[in-house]
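A lone chain, given as structure tokens: the form predicted on its own.
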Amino acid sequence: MSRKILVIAGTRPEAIKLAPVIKALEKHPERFELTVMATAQHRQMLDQVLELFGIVPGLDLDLMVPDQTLTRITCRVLEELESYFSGRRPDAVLAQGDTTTVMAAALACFYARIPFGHVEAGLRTGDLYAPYPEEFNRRVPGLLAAWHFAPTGWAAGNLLGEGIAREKVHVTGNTVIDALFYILKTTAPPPSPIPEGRRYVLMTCHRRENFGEPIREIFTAVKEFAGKHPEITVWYPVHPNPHVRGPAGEILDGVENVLLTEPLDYLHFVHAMNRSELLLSDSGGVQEEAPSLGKPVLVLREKTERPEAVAAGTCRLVGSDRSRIVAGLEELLFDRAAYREMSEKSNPYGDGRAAGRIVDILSAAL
């Protein structure tokens, strides 16, 4: 008897971790009854990555408005879970990652007595509010999964060191690595706005933490450098949140070497990323990613839910601090022993078969 499985996906990011679990599920129709719900936390990137994967939610809750509060999302994710719970009750729900969505998908799980996965379990930084508010979501499913599927041996130390029994924890990988490889594989490489044979930085910045001054004080820097560098670009594709378009075009617009783009669909983002020469970003995604590309990262945070990447030499703490961010785009940009040290360094996020091993986890539970 096939087991009715509902995946839950929000955001861009969660897209793209659960979208190679969305397909190898779909392998095995005697086994599984798919259902794939979108809450649309974020519309419209959610919406390049389904499409990019082929994958077309039976549910689709469309849940953004502008300026949406957690509080919102959090209420009507609950609502329609509830609902949804009365009528179809799924044997296992999945999700993935940090965001509102997952907490509040945990949650409704919990009050349903659903068994409720959990990819990418494990991630800690120890400070509920750095970074904000995905700390404290991504604690939630902590204490309510039935399978966490941790992406590291760190990540699953976490949860053993929280009391989570260790049958409940698994190390799997990370499903982005499955994504990357998958997408760097059967797509080729679109055009870009920068010209062949120029150097440059991929950056990315929306953190809801370095909102506020923290954000300025990024941007000044990227000024900064750029004003001393005109041989380098720096590529921002700006993420919409007003709190970081505002600021951005204050600061950065008319910077002749700065960039300043609509986001990327995924496709675009894992093509640029593989040209470039390296990463200055707050993404959690991209600190997983870049590795796998030989790319170094300088992680534009003070603390991050993956130290993997930072013991292991491919990323690197800079901060909001405009004098750190400025030194360490000089390092390695202009220090190719520096450069090399981080680049040649080995991806700590696995091999690319993080999916085939969550299914055959579910497939020996259910």
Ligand code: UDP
Contents of the next structure:
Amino acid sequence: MSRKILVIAGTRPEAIKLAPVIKALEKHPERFELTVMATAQHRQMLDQVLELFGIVPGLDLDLMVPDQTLTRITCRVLEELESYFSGRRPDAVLAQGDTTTVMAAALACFYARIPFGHVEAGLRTGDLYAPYPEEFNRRVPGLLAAWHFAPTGWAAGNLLGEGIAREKVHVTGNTVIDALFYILKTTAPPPSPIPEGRRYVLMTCHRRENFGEPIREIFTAVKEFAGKHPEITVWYPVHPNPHVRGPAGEILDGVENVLLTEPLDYLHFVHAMNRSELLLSDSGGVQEEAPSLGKPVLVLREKTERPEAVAAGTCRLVGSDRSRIVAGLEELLFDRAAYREMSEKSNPYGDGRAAGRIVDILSAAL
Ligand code: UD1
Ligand code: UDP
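Can you now output the form predicted together with uridine-5'-diphosphate (UDP)? The one shown was the form predicted on its own.
Every chain and every other molecule in the complex is listed next, the one we just looked at coming first.
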């Protein structure tokens, strides 16, 4: 008998990391009756990913508004899912990560007593406010999921330490590696705005806990670095959140060797990472992708829920401190030995076959 599965995605990284799971579920139409729901907590950035992977959501809540609040996203997702579940009860719901879409979807499933599967379960910093609100968001599915798909043994250990029954915790690898390998295998590098041979740093920056003074300090560090090193470009596809875009434009617009662009679709971003010398980033996903590409990441955060990449030597925390950021960039770009030490390839987040494992586990359980 086929089982009704609802997969819910709200933002860019959720769509990237769920695309391999959706593709793997689609291979078993006799087993799974699949519906994809986009909450569209993100609009343009979510659509970029859905289009790239050819995913057409059966339902789209279209809830993004400019400069939205956490309360609004939470209430809208809860209300919409309550109404959806009253007409149609899936046998299982899947969501990925630690956005507000995921927290609210998990809570809606708990209220409706529908089994919830959490992809990328068990990440923790131990500090409820770092990252904010993601540490809280991921603890909610941690309390109630029927299946915790942990990317690594470390993440699984966190869940077991919180008293989750062993049979609910599965180490699968991270599905972002499936997505990354798929793009690298199936696409050629597209044209780049940076001339062949020119050295560049690829940057992302969007965390809520950095809003205000810390983000201004980060952008000022980039401006200072760019002023001192005109031979290197910093390429920054700017996140559309107004709390990011405002200060980025104010501090970095017009700096000659800082290239500000719109967010790149995943295909372009993967190839841009692969051609870059290193990354300056507060993204979760980038910290996971970089070890597989052998690209050092200076992480614009004080704490990370992804210690595996720090242990592997690929990621180093530099926070939002101006001098630490400039010194980190200079060390890696001008000291070949320091660079080599951080650019060893490793695969702490899996072998690119996480989605198949998740589908096998669901198949056996449902
Ligand atoms: C959200 C997640 C964060 C995740 C990030 C991935 C929460 C609370 N935050 O942060 O965990 O790391 O996504 O990027 O769940 N906007 C657009 N177009 C888009 C997307 C966003 O214009 O395609 C603008 C809108 O003004 C929107 C604002 O950005 O209101 C904030 O979006 P939101 O999803 O609330 O927060 P993010 O900072 O994107
Ligand atoms: N990414 C992308 N285009 C960009 C910047 C990032 O496709 O312009 C990808 C990146 O490779 C990673 C994911 O988006 O897989 C990270 O998403 P984001 O930084 O929005 O969120 P986080 O991972 O921090 O939740």
